[in-house]
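Below you'll find only one chain, the form predicted on its own, shown as structure tokens.
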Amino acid sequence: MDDARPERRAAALELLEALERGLPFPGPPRVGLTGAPGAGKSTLLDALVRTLRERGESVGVVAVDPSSRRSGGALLGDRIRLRSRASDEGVFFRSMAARERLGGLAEATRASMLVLCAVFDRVFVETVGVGQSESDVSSLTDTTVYVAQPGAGDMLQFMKAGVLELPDVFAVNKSDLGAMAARTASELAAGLGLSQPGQTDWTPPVLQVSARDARGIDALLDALDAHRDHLEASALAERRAAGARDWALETLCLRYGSFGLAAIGGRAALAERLAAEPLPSAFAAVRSLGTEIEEALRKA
């Protein structure tokens, strides 16, 4: 997906379509980590990976970094992340630039994640930034973890930022700071009670963790497993199907723009078509609908 040449892109879509169709269900857990810069997402991820490796699980990681305005590449690379796992054959790290994707995920992120799902026991996707524009990671993964920094704001600020709407688990990092971390956890818990009235199927837990001291890591992993069990018993297939539709729609919108989509009826019509029947593969939908758009544009 990183190769933009039409013939290479078409071949990649065919391979990815076959891979997506062939993956067993439910496969490995897919976990997204998001949070404001400086919250300690990478350090927390390193602690999670270390604990999982001690348990014997292999781990694949996709980290979406800010893009360099000069080169277009990732500003941060894997050489300064997950340093304790650099020589571990049970860990694979893929860093990529967000590029022009507002939601913080590169177009190739889904492809990279699915490749890792075919090999590893657990897959993480770490994203750029935080906020409502980060909804991409929620549709891409099974469980979304919001990593909060102590003192980052009060309940009203969290609600205004839109950070309470999508995450399935909240992790207040740097709990070694004591009262400040406890206050942030309390603000998040109070905000959840106001922003999700009547929601009874899953209540996002608010956990205090310390990536530096490896405190609360086991509890966080237990929460991730509990949410995965909850989804398997209820709506995992539906969540993944909705995520696939969202990804296909956004990918086609980004690739062809409003003018290209207008050739087959516009964005709303395209969304209706994607929702009308189950997608055997999001990549297949992008390939077939992309071909249809291109043919319509040639005839225009």
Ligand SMILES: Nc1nc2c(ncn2[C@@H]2O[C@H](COP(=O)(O)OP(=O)(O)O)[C@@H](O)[C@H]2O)c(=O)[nH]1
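We call the rigid core the largest set of C-alpha positions that still match within 1.5 Å between the two forms. Numbering follows the first chain given and starts at 1. Bear in mind the structure is a predicted one, so any value in this text is a computation, not a measurement. Compared with the form predicted in complex with the ligand:
Comparing the forms between these two forms, the C-alpha position of residue 238 differs by less than 2 angstroms, with the core used for superposition.
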Contents of the next structure:
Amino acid sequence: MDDARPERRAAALELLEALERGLPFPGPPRVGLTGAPGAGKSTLLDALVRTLRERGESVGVVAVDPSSRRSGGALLGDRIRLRSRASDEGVFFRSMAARERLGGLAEATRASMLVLCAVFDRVFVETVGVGQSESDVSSLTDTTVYVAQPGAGDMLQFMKAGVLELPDVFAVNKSDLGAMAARTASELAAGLGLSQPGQTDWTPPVLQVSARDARGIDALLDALDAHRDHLEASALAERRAAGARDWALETLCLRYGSFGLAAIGGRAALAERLAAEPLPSAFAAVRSLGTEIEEALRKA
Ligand SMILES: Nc1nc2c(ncn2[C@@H]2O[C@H](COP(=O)(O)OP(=O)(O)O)[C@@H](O)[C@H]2O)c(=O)[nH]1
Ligand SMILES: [Mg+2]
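Follow the form predicted on its own with the form predicted in complex with the ligand, if you could.
What follows is the whole complex; the chain from before opens it.
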């Protein structure tokens, strides 16, 4: 996917389609970590990976950081972490800086995630922000964790207003900093109890963790497992399908713009078409609908 030559790209996309169709269901848990820059997502991932490795699980990680610069093949902030794991075959770390692949980020992220799902026991995707087209993680994963900082209760307003999708688990990080973390956690829990339009039978737990001191990591992993158990097979399949549709729609929108989408009836019509048929591969859908859009644009 990183190779820009058209024929290489087409071949890669075909492989990804085959992979997407062939992956066993349900496969490894797909977990997204999201939250503001600096909240401690990468540090928390590091702690999660260490604990999982101690338990004998292999882990794949895709980290997307739009703000980071690349240095020596890795994002600056991830260099040290990468070095410490260089000799462990049970962990694979892929980091991507958004600026380098405008428009193709969503594709590269999904591609990496699927490849890792074929190989590892558990897969994590780290991104900044939920419900923002380029870095949206909820369409890729089964379980979304929002990593919050002490004092940052702000995003709850957006979630209540429906701007951001409600995460499945909240982790208030940096609880080593003291009382502020506990206060943020109780504010969040209270806020969540107040109103949730479209409420399901899952109430997102609010956990206090310290990535720095590796505190609360087992409880967080328990919460991830609980959410995965909560999604029984049919709900998980439906969530994956909805994610694939959202992803395909967003990817087409990024690639062709609203002008391109209008050529085949507009975004809403496209969403309806995606929903009408089963979607064995989101990559296949993007390929065939993309061809259709290009033909319509040529005729126009
Ligand atoms: N005190 C404290 N600092 C932390 C903790 N977790 C991360 N940090 C620090 O917060 C900063 C941002 O961490 P990072 O993992 O890069 O955040 P990300 O941008 O969300 O991936 C770094 O300086 C970390 O050392 C924690 O649990 N406690
Ligand atoms: Mg990070």
